[in-house]
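Consider the single chain below, provided in structure tokens and representing the form predicted on its own.
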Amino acid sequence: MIRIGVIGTGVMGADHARLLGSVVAGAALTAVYDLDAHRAAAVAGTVPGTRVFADAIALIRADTVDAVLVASSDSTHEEFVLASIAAGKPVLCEKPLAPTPEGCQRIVDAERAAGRRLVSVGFMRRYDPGYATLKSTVDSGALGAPLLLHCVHRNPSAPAGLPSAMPILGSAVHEIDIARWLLGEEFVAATVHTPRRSRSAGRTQDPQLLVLETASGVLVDIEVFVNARYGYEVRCELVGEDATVSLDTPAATQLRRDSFVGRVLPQDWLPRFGEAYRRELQDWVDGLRTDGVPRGATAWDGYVATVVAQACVAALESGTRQPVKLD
């Protein structure tokens, strides 16, 4: 049994705690921490035997914790991941690994110095059944050489006053990682185009169109629209020399009535990717139980995603094509 401590019990952390405490085989939720002690206590109360810690570092170092899941605010990720590495404990960190490339680099260096893999990053789309099928189709060669990848990421609404960089850093970063995973190569440059702002966007530049270039010449366009109003939707299509493959929003049912065909869309990411989160946690725990090595996206993957996202932010702010420079 892998005893796990969760740092951060907001919406994301609370759902992870629920899965670890009741669904993921081979896992035991033993500790939680949150700045809001009442929120942490409420989560701990749903899983008997879970201790609430008053300090995140104490949780990481506790003898009752074998592995750590970090779901706290982005600015704390580097500190808690580095502390987990120092304690020799595997850590699954929600994206971003760190908000800056420099912070991610410090984590990569610390893991390298530790001499073994300890870090996983929560890019859960790699575990989504639809994306997994798309990946196997690409790898089979059935499409021929990839040429274009079209991605759509839409949210119904965003907080007022959201900085224009956040649709990239908070949403499109998932497309950045999954595109790199699907294509199996790095990006070399980024451009961001800005159409007329939606009337619902306030001062946020929304929507945005990101265009990424890979080393072999594949173009990836990412439409990120965080005030689309109608619901949460993620889609993509990969165009190859010989064929195309598409990923649409899965729907269990369709309503046909009065010359109308429709389906219900979720209002956030959890219904759409709930199964991906479960599979991600199960695979992480399975890796720790079988050979002690965590699975999933690596610290390097987290570093690259942050570097590419920051290049996109620079392109947005400058209006120019920006190179992607990896260490």
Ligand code: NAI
The other form holds:
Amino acid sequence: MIRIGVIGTGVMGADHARLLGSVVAGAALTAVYDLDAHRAAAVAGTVPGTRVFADAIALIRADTVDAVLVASSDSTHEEFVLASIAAGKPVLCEKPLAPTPEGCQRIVDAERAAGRRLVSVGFMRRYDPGYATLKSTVDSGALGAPLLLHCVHRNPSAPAGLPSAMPILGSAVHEIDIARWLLGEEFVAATVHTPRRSRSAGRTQDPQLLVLETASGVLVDIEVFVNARYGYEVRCELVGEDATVSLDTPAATQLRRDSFVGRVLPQDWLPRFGEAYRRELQDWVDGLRTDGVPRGATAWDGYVATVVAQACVAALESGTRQPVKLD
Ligand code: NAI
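Switch from the form predicted on its own, shown above, to the form predicted together with this ligand and output its structure.
Zooming out: every chain and molecule, the one shown earlier first.
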């Protein structure tokens, strides 16, 4: 049994705690901490035997905690991941690994100095059944060489005043990671186009169109639109020399009514990627139980995603094509 402590029990942390406490085989939720003690207590109350800690570092060091899951706000990730590495404990960190390339680099360096893999990053789309099929199709060679990848990422609404960098750093970063994973190569440059703003967007530049270039010349375009109103939707189509393959919103049911046929869309990511979150945590725990090695996206993957996302932010702010420079 792997005993896990969760830091940050907001939307994501509460859902991860639920999965670890009652769904993931071989896992036990033993500890939670949140700056908001009421939130932590509410989550602990749903899983008997879970202790609420008053301090994140004490949770990381506790002898009742074998591994740590970090789901607190982005700016706190680096501190808690570094403390987990220092304690010699595996840590699964929600994306982003850290908001800056320098922060990610410090984590990569600390893990390397520790001499073994400890860090995983919550790029859960790698566990989504749809993306997994897409990946095996690409890898089978059935498409021929990949040429273009078209991606769409839409949320129904975003908080008023959301900084224009956030649709990239918070949302499109998932496409950045999954495109690298699907194509198996790195990006070399980024450009961001800014169409007319939606009337729902306030001061946020929304939507945005990111164009990323890979080392071999594949073009990846990502529409990110966080005030799309109608629902939460993630789609993509990979165009190859011989065929194309696309990912749509999965739906078990269709509604037929009043001369209309259609599928019901979720309002956010939790229902859309529920199975991916479950598989991600199960695979992480399975790795720790079988050979003590965590699985999932690595610290290096987290570093690259942040570098590429920050290159996109620089492209947005400058209006120019930006190189992607990996250390
Ligand atoms: P949230 O705002 O619902 O929860 C964040 C929690 O962190 C809050 O309860 C807050 O009190 C707590 N917190 C803030 N500072 C803290 C500190 N110093 N120590 C302990 N707790 C602290 O946010 P949400 O949506 O749950 O996001 C959490 C993380 O998950 C973020 O890093 C976000 O980028 C990531 N995320 C990942 C998604 C995915 O699909 N993989 C989807 C949504 C968010």
